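One chain comes next, on its own, written as structure tokens: the form predicted alone.
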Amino acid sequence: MIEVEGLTKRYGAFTAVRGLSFTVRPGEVLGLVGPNGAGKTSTLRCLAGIIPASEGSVRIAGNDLAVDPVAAKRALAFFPDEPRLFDYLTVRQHLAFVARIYGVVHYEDLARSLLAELELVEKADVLPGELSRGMKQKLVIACGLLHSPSVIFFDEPLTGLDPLGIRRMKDSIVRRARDGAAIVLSSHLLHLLEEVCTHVLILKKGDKVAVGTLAEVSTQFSNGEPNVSLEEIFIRATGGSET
């Protein structure tokens, strides 16, 4: 579970996120939506413990991120929009390294399963420099899932993936939520969020505009119209700002 209370992030005099509170329960996928500069990336980085919050609290799987960061981070995986890998470790060696860091014993079967799921079996013994942008993204995801996190944060997870990879990534996100993970997914691809998310959080200039199930947020901004798309909801909620 993810529990956020009064999260505020400042950079000097500039407030990127202001008084944000929400909860993501096991099995839920929260779509994080907002125009450029709304505070989405700052929010994700605070939730993952990459940068400290200025105010407020974050609890990951029952662990206070500020009080017990190691326990909190052991329960989560964060996937940034830009994959970062070790130049001189092969795909297989990346997985072995991550398994050692997280203390995952007998990880080989799970590693093989992830390589198969993410179509990396034939690339297991190559270096990152030989991988495409999409393959690098898949390797980062394989490494992040190796310790079976109960909380997962995605920042633009489909970048660089081909159509088949996109479809499989959608299925992977839905399956892990079904297995009990609490997931936050930030993406400019609103149709993706509409397909996989159970809830949505809309930000604008660091403030929460709306949060709730897709049906609840749709009702708030539909003006009584049926079948209003998430894209139209976004436009109405943010005043037409670009994503």
Given for the second form:
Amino acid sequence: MIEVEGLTKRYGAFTAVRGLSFTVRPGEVLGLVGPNGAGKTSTLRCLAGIIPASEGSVRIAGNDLAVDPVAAKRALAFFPDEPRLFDYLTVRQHLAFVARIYGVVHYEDLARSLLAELELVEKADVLPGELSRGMKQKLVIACGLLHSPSVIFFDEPLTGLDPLGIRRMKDSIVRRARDGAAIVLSSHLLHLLEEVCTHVLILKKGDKVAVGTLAEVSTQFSNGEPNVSLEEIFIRATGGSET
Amino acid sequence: MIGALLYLRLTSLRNLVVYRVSRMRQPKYLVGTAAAAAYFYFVLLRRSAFPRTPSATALFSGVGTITMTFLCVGFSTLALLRVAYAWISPAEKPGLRFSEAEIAFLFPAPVTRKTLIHFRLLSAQLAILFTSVLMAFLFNRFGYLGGNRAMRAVGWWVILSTFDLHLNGTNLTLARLREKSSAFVAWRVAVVAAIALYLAAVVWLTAAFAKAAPPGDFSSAIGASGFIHALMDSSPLRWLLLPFRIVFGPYFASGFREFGMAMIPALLLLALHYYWVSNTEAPFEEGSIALAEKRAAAKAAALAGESPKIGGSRPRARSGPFPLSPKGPPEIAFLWKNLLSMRSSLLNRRMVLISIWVVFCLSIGLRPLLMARSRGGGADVVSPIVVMFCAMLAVYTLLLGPQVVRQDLRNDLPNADILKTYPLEGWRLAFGELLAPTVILTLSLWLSILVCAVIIDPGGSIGWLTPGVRVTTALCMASAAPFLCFIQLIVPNAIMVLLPGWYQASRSRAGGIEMFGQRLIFGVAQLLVALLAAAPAGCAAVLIIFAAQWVVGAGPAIGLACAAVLTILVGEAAVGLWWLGGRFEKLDLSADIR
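Could you please show the structure of the form predicted together with its partner chain, as a counterpart to the form predicted alone just displayed?
Below, the chain from earlier opens the complete complex, with every other chain and molecule after it.
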């Protein structure tokens, strides 16, 4: 469960995110959308504990991120848009490293099944430099899921993936939510929201424009017109341009 | 065509200068430039004064001879090894050095191969001219080499141009042989054998001369310089080293007449090299493209902040330094990861080969001097040299080691976002990251301490320096070593989290005076913190030893001082670590690196 109350992030005089409040329950997938510069990445980075919020509170699985960051981080996984890996660790060594960091005592079986699920078994002993971008992304996911997080953040999860990779990523997100994870993802791709997300949060210039289920947000911006596309709703909600 | 190439070079140079000047509006570049300018003025441009008495002049002349000899021997050996390496391990497709943009614009352009070669030579000349002037200032700042800086600069230009032409000629010849000759391997074996024979002949003749020469006075620079002069003038060596004498002739010249005479054969040799390069018809295009891609990848990696990889070889998967259990302190996981990374980046095959070569060359180079010295007096000259080397190694380990061994937070800066999602307090993460370089630097210090402890044996001539005191001192120093290394490693990591924008710019290996200045500032900061950290511990040690030795004796007094030193160093390390961890938790790269 993710509980956000009055989240504000400032960089000097510039406010990137202003007074954001929302909740994501287990099994829900919240899509974070908005034009470039709307504050999506800042929001995600604050939620994942990468940067401190200027104001407000974030609770991850019941733990306040500012008060008990270690307990909160133990429950979350963050997947950046670019796969960040250690150059000199093989696929298998990445998993061993992450297991020690998170204290996953009997990780071998889980690692084996994750490698099999993500089709990385044959690449278990190679370095990231020898992996394709899609495979690197899979390795990041394997590392992130090794400690069975109950809260997951994805930043642009489909960047750089081929069509098959995109389908598998969507399936993976839906499966994790079905298993009880609370998920937040940011993306520019509206079809991803339609297929994967149960809820949507639209941001513009750091402010919350709309939040709710897809149906609720559609109703809010359709002005009573039937069959208004999500793209049209997005444009009406945000003005459609970069901020 | 050459006009267009000149236009490209000069316009690029002008725009680069304009860009560099305009970015000085940012404080980090302005301060860096100011620091570098001050350094160049005080260290390079101001020629140091020294007394002009006849004895002092003779002494400085001797020092000059020794310096120049080592410089020439070092440069010649490197040049020979570089050429030998090109023949031993030629690139799959030998090529010339062009940038990716030059290849994209010039290779499809309607120009001949010869024009492209001229473009390459012309491009190299700009860098060679700049380097020549810099070297002239750098190696002649004390004035004891004689001559003047203009002659030195021209001398350097001759040396560097000849070497550049020779390397280009080698690459073109290799490319031609690979394509045209069925006996490519035989050619390579023959050339490498010739170089090896040549080196062996030089070494053997030097050793033979040292053995036969009358005992000389090596206690002074003048005596050693006399030996070197006699060695160089000995008959077989004089002819064997002729090519190098020609190349280094203008550089060695001490007057205008001598310089002019030396320039004639040097320019002739240069012209021969030019003829060789410009008239070798070889397909260098594919090799040049591969070389440009490799250089572009290295540049991109440097700009992304990755650590330089010695040897440039691709990393290989290796087993961990020790089995990593999923149970236990997570800090050990960072030690394991960073040691693994070190093995891949530092201990590659090329690095091991280079180390063996350095040891071999040092032992060969020192042999004649040691032989002649031992024949002269029979005194032990090895021990002081080894002790001095160990002392230098220890100082370099403490001051420069943290800049070289950087498998810590600095290396993981690109992964900072991921590290910050780990369920660890900042200080624990920082502690884990600093463990691996601390281990490496500590081992280096321990080696120095061990060797010194074994070798320094006054044999009773210093009454208080008993074996017990020596062992106690060595153990105390060894126990303080890890904490000193740890504190020293906190400094560059602290600079990184405090000024990530500065740090990122300086680690990118980008050129320019401002980058040099930034690195200089970081180096001074490292030195200052080292002194500040060591001062309280050092003062406490001196006071305790002074006060306690009268009561309990020297050995126990050193032990007491060691306890105090360790307490102070642990305290300093803990405060530094706590601060570093806190800063890392607050670090926001997206906001700070601008």
